[in-house]
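Next up: a single chain in structure tokens, the form predicted on its own.
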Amino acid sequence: MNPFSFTGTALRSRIDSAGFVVDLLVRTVTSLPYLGRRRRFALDMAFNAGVRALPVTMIVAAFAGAILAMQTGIELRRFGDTGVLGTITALSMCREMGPFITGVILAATVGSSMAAEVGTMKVSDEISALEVMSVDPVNYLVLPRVVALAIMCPTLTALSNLVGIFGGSIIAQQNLGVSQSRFWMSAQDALTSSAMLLPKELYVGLFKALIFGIAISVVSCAAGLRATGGALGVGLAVQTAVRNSVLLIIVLGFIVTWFFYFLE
């Protein structure tokens, strides 16, 4: 194949995976008047995604917000004013490193096991025995897994946001000299806000990890639903799963905060 032609046809399965991927939210987004029905299954796919990936959320946090103190801390020290730590830590990981660490976890446990689950149906010819008894795939199978996520991702996220900049703390008091009690003080004037319910930083990290949650889950689920092949196709189904989420939550990432932050 000349390079013309393999680029073409790059750009075309691309396309069509986009194409795949984005039809699939818009079903699924239809089939929400059925979700009274898979209550139960998007509940125990909630649980088994908070439990599966909250160990490790919370370890990856603590240590992400002492590394981001400590390194923050090193170059404040220089200039004497290690008391706005507890400020940047909080923005930080509110903004940005709550939501990510989340999301970039969700989508190596939670993503891989749902693109390995609805793959090996696909493979097996369950998705076509669900067609045969006229269920829709999408109410059945994608819409609880869709909205369990949805829930969790941000839940999640908050669990991160409150354990990293505790991690941080302890390495303020510990390494930098700056007291528990002014580190929260701090943390807690840079979160403070009197105009709306929510401070700006927390509610732009939570609308942050709804949208990870969610690309997570439909590009997890499409990327089963097109598995073929066997055992190979699941394995490759599971890759293009994690490896397309986590591509998504960078540029979902930086959409949200030009949105909110320089849209203004």
The other form holds:
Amino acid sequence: MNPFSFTGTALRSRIDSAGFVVDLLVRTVTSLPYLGRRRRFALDMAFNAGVRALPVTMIVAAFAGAILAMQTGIELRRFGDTGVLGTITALSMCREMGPFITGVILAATVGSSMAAEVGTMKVSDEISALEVMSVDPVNYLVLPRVVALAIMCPTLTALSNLVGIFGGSIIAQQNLGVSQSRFWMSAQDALTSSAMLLPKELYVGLFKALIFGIAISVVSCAAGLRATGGALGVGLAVQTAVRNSVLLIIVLGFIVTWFFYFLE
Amino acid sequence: MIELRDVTKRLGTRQILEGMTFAVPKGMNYVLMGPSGTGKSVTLRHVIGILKPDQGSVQVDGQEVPAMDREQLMALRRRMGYLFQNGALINWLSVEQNVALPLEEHSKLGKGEVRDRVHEVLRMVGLQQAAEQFPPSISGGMKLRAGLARALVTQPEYVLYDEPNAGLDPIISHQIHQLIAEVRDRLGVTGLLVTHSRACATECGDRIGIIEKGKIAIEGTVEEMIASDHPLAKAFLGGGSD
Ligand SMILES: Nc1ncnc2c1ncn2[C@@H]1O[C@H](COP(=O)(O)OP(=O)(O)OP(=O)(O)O)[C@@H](O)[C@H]1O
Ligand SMILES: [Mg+2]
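Given the form predicted on its own, state the structure of the form predicted together with the partner chain.
Below, the chain from earlier opens the complete complex, with every other chain and molecule after it.
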């Protein structure tokens, strides 16, 4: 095959699908007035998502916090400065690691199942059936899923932050000789350094998580809605959903950090 | 009145419809027959505006369907029922909730009225005992009948039936045919039916059109078609079939 035409086709299909995602996001936002009617469904979804992702997220967060403390601890020990371990662990967890871990796990567990559910509905004509009944699939299917993750991703992130710092504190105490009280004190200082009610270190991370939650659900529903051709198509939709979600988590994470810390 | 004129449609690399032309007068059941994969379901999708023709015109009551905006399309769909080939029930809703869905989303009926209406239609298709069950746990024939109930529950003027008797035993099949004929006679519903079964075509059809190569190859009243010598008519309606 001609490499130029191949690249062109591949590029066009990427742009098409990106356009579809953006369009779906806009349509979801404009269907917000339906939220009242879909409230129950959205809360059910949020609960299910939380229950499904909670155990893995907590385990990964605890280990991530521990690894952070170990890695930085090794270097800090050389300078005899392990006292700032709490600060470093807390800041890295809250700003970056917490939202990132939660986002990736939600993409793998909840996002993938959203793509599979919506994709199965698509290939078995259920989406067409909704359209024929003049039920908009966006407000009926997509809106509650987006709201569910917009609630759940920040919630799980807050828990991951806590559990991650806890994981770090254990390593600090066991392996690096930093007492629990000292560790938590410096963690607390780091997080409440600014005088605001909700300190920046916390809200930037939670804002990131909110963006991730919305991105994962919209991307996954979009992949499902574009599925074609039976079970195979559903499998591809799941693959697309997880890949695009993880990609977006990294890119959006970068943009949000840049926006809040470098654009002043 | 449903009217298709010279409709062409390409899907992927295949030309599915090529000059599809037919008309369904008000109050009649028009039966589309034809070999598998000739575009019968695709034709129905054009009538309700899920697919748009590449060329040609699709009209319902003189209005051009492909040119309709969202509002007009919604208005049209509210007057139209559609039975999908496999029922296309929403998996996580019970049979009862599935049938109630179009009423709950659009009509101003109260809860009690919706319930009554839903149970009446479920009785018509013989599914009253299965009201609480969920689609994954019922048979293909039951899904189809639930789909039929959902298509009829809004009391539409038009109903598009995609293989209303696929996978049904002869006894229930016969009941469904009678129901379709009755819906036409009592409520004046205009129907467009897709079927492979001679019994279905003759028991509830008024006119029959047989598709070949993307268009209607032969068409006529039920009597004309049964008497016809055309090989397609013989294949689909001859004594040996069904
Ligand atoms: N979305 C689509 N994209 C590409 N091809 C499609 C699509 N939908 C249908 N087709 C093709 O169009 C052809 C006609 O499909 P259709 O479902 O209308 O057949 P049918 O006449 O209803 O057959 P059956 O009796 O088996 O239901 C098939 O070959 C199918 O592969
Ligand atoms: Mg078909």
